[in-house]
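Let's start with one chain on its own, the form predicted alone, as structure tokens.
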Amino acid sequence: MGPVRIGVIGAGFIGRVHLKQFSELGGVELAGITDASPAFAEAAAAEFGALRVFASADEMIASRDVDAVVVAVPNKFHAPLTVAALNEGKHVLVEKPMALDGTAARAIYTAARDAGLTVMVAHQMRWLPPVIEAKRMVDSGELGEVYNAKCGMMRRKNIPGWGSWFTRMGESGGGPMIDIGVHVLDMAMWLLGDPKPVSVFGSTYAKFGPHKRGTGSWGTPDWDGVFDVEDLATAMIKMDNGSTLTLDVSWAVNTLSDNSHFVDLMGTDGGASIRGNRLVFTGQKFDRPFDIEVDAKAVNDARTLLARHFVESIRTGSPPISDAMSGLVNNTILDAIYESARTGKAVELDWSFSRES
């Protein structure tokens, strides 16, 4: 087999970050940029060796040239170009959040499914040797069973981009629970087991941002726009074993926080609680508890195992750890966390249709 083509859909941050990590991955060829500043696009090819701009995303998603595209534009295009691309056998790398809506994840679930292609969602997280030593440890059984767990990433000033697509709902979807929050979900459910979710209880607030307090240095503010999501938000979630999963998120909150991601998971032979780039094994013994710091130090970048991973997928036929099922269940979650916020009321799930269907 040739190198996997890609294409990328995208040249803004997130963009050029996938444009960095492909152009460096062997058995792989930059087919192509596609931006809407052409500009940026024009840039990104000379600057990481893509072979051609495409004047448009279909112009790019409908040549021969390519087999693969990474979406990498805002939340409110995720969804029609991914099905797009399946549409036109294309393989689709999606950033995070999968869709702006459990409506548009089942879309791309179902496209998934139905062309047999492959569709990973970009959480590079799941590659972080922390994340991954936990894992380890909960598959084979070291925490006993896992019963509760609680996870987050509570930032204290960093509303971004306030104004811009960030925080407005139509087309950001929401704000720091669907931003940052669907990026520590994803991260707990993998390391859960992928339980089925059943209930969702949640609440929002937005106490900065309509005040344009709270906000920090990522995106480009317009002050004339609109600020019409949450600046923090909480849930909690209830499997189907039993287990349950509480999720705290903020982009603006007044905390002891140092802005990093958190895990704890809570087992009957033991816990493990990530913190940053942290693992601790926490349990008791002789009625006496005790911590130790395990060493899980990187030996690839988070986000090199990511492209691999899905480079790997494409060429074997092996669906990605992180595919449209699991971004249809994380899209799930955050529409009843919302749906929630706004009742007042948990949300009991509709999981009528199988996981293997």
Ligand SMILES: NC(=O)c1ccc[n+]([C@@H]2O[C@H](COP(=O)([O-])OP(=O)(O)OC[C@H]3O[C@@H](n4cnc5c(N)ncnc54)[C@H](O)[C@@H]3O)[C@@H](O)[C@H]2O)c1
The other form holds:
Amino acid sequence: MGPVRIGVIGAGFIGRVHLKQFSELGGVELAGITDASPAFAEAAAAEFGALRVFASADEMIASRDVDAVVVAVPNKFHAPLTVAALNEGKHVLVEKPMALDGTAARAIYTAARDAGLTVMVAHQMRWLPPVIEAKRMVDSGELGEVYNAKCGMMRRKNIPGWGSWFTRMGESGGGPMIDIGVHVLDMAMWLLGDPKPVSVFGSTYAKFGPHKRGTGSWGTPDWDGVFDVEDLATAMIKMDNGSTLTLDVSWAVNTLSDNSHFVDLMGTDGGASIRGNRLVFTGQKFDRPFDIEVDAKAVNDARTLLARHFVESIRTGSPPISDAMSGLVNNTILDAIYESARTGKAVELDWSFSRES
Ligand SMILES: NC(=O)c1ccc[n+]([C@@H]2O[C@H](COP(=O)([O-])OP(=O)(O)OC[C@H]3O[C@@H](n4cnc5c(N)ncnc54)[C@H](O)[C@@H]3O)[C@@H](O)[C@H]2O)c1
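Based on the form predicted alone presented above, generate the structure block for the form predicted in complex with the ligand.
So here's everything in the complex, that chain up top.
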């Protein structure tokens, strides 16, 4: 098999990250780039050595010179572009969230299944060294039965691109829960061994954003724009095996936080706590609690490992670890959190469709 020919849709912040990764990866040809701003696309093509600038995402998706596309554009375009690419026989690496909501996520899941092509959601946190090591601990049984977990990311003053697509519900699907909660939720579910979520309770708040407070340096603000999403969200997810996961995220909040992600896995034989790049094993011996700092360093960048995994999945035909089903579960939980926040009631999840042929 020749090189995997990859086209990147979107030359913004994360599109450029993917361009860098794939331009440095062996066995890959950077077949092209496209962006709604032709100037962005031209500049990125020159910088990363892409063979061609396509006039539009549609033109790239239809091209016979492309095997796989990376969807790195605002959230509302993820599902339409991913489904269109699958229908044209292309593998897809789609940025998070996989889709705006569960309905759109289901369209991706079905299209991927019917086409027999690779769809991978870009959850690079799965390849962070402490996450890889914590996963090994869980899978090897070192923690015993993991029955409760906490995770989150509390950014104190970091509303991205106030007024731009980031803070417009119709284009982003929500605030920090769908922007960064999506990552920690994916990471925690992966660490827990993908249990089946059955019930979700959540609340959302917007105390800073509507007053143009709590803004950060990420994205380009549009001060005449709109902020109609949350700036803090909290949720509890109950699984069919009785275990629970709580999730707290914010773009702007008054609390002690280093702005980074955290996960606490609580098992009968031990715990694993992730704080950014740190991993700590927590246990009890002779009736006393103890902590052991775990050395979890890796040479490779998580994003490099993600890019490599995508190409390997295409070559081998084996599903990627963050496949369309994991994206669908993620979107379904996010929908339930927002619905629960609106209604004030817990939402029971319905998985009956997964038994449909
Ligand atoms: N995995 C991560 O850690 C991570 C980090 C940041 C962003 N993201 C995700 O990546 C996506 C993009 O975020 P960003 O920060 O790069 O945004 P951005 O605003 O910097 O870039 C988006 C780019 O898409 C282009 N664009 C918009 N609509 C388009 C279309 N229909 N066709 C072609 N180009 C189009 C814009 O011109 C812009 O250059 C979002 O879904 C975001 O959630 C993921």
